[in-house]
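The chain below stands alone and is given as structure tokens, in the form predicted alone.
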Amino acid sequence: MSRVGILMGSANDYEIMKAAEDALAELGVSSEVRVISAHRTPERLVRFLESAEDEDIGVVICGAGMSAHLAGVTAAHTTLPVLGVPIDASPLNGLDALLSTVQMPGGIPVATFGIGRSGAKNAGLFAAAILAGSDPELRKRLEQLRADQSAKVPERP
């Protein structure tokens, strides 16, 4: 089964991006978590992506705040699916990161999720859904997770 790369622009972002790692782990999907800044460590990003497919990475999740270029730069260097998670790391409460991530020019796609922890969790679940397209066992686990979530919703308050 393929693994998921989880990249973040700063070690401070791990508190948020751990939600993606946890969502994947709950489904039995392994991940490779790295701190890689699009601006401060661009060579590290290129090295990671050059070996990603050989390391069985099938999807890359990128979390970044402020100018949030990590997902876009990542997508420019790979044809693997790239999922962007904007992080609230500025006085603009993550709106700057959201716009930087979602407003990709045509031709270099990045799937963009909500700001913060729920966006990271959903990115993890979406990465699993992408991988489940070619992994029937993972698809069953994902279906069970959805059924379990539904069962926890009461009919009345």
Ligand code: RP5
Second form
Amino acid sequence: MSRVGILMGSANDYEIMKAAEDALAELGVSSEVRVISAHRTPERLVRFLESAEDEDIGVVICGAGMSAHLAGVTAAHTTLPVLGVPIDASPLNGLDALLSTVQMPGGIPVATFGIGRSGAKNAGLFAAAILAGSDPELRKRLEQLRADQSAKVPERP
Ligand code: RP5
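Please give the other form, namely the form predicted in complex with the ligand, since only the form predicted alone has been shown so far.
So here's everything in the complex, that chain up top.
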């Protein structure tokens, strides 16, 4: 089964991006977690993407805060699906990262998720849903996870 690359602009983003790693692990999908900044370590990003397909990476999740260019630059270098997670890391509370990530020019798509932990979790689940398109067993695990989630919701408060 393909793996998921989880990139983040700073080690400080990990407490948020761990939600993506955890969601994937719960579904039995392994991930490759790296600190790679579009601004501070641009060569590291290019090196990672050059070998990503050979390393069986099927989807790349990118979390970044502030003037967040990680997902966009990643998408510029690969045709793998790129999922962007804006992180609240500035006085603008993540709105800066959301707008930087979501407003891509036509031709270079980034699927953008909500700001913060729930966005990271959903990016993990979405990456699994993409991989499940060619993996019926993973599809079954996703369906089971939804059923378990529904069963945990009480009928009354
Ligand atoms: C972004 O700048 C990172 O993704 C991080 O969210 C933010 C701040 O980085 P640090 O200064 O905390 O390393 O590139």
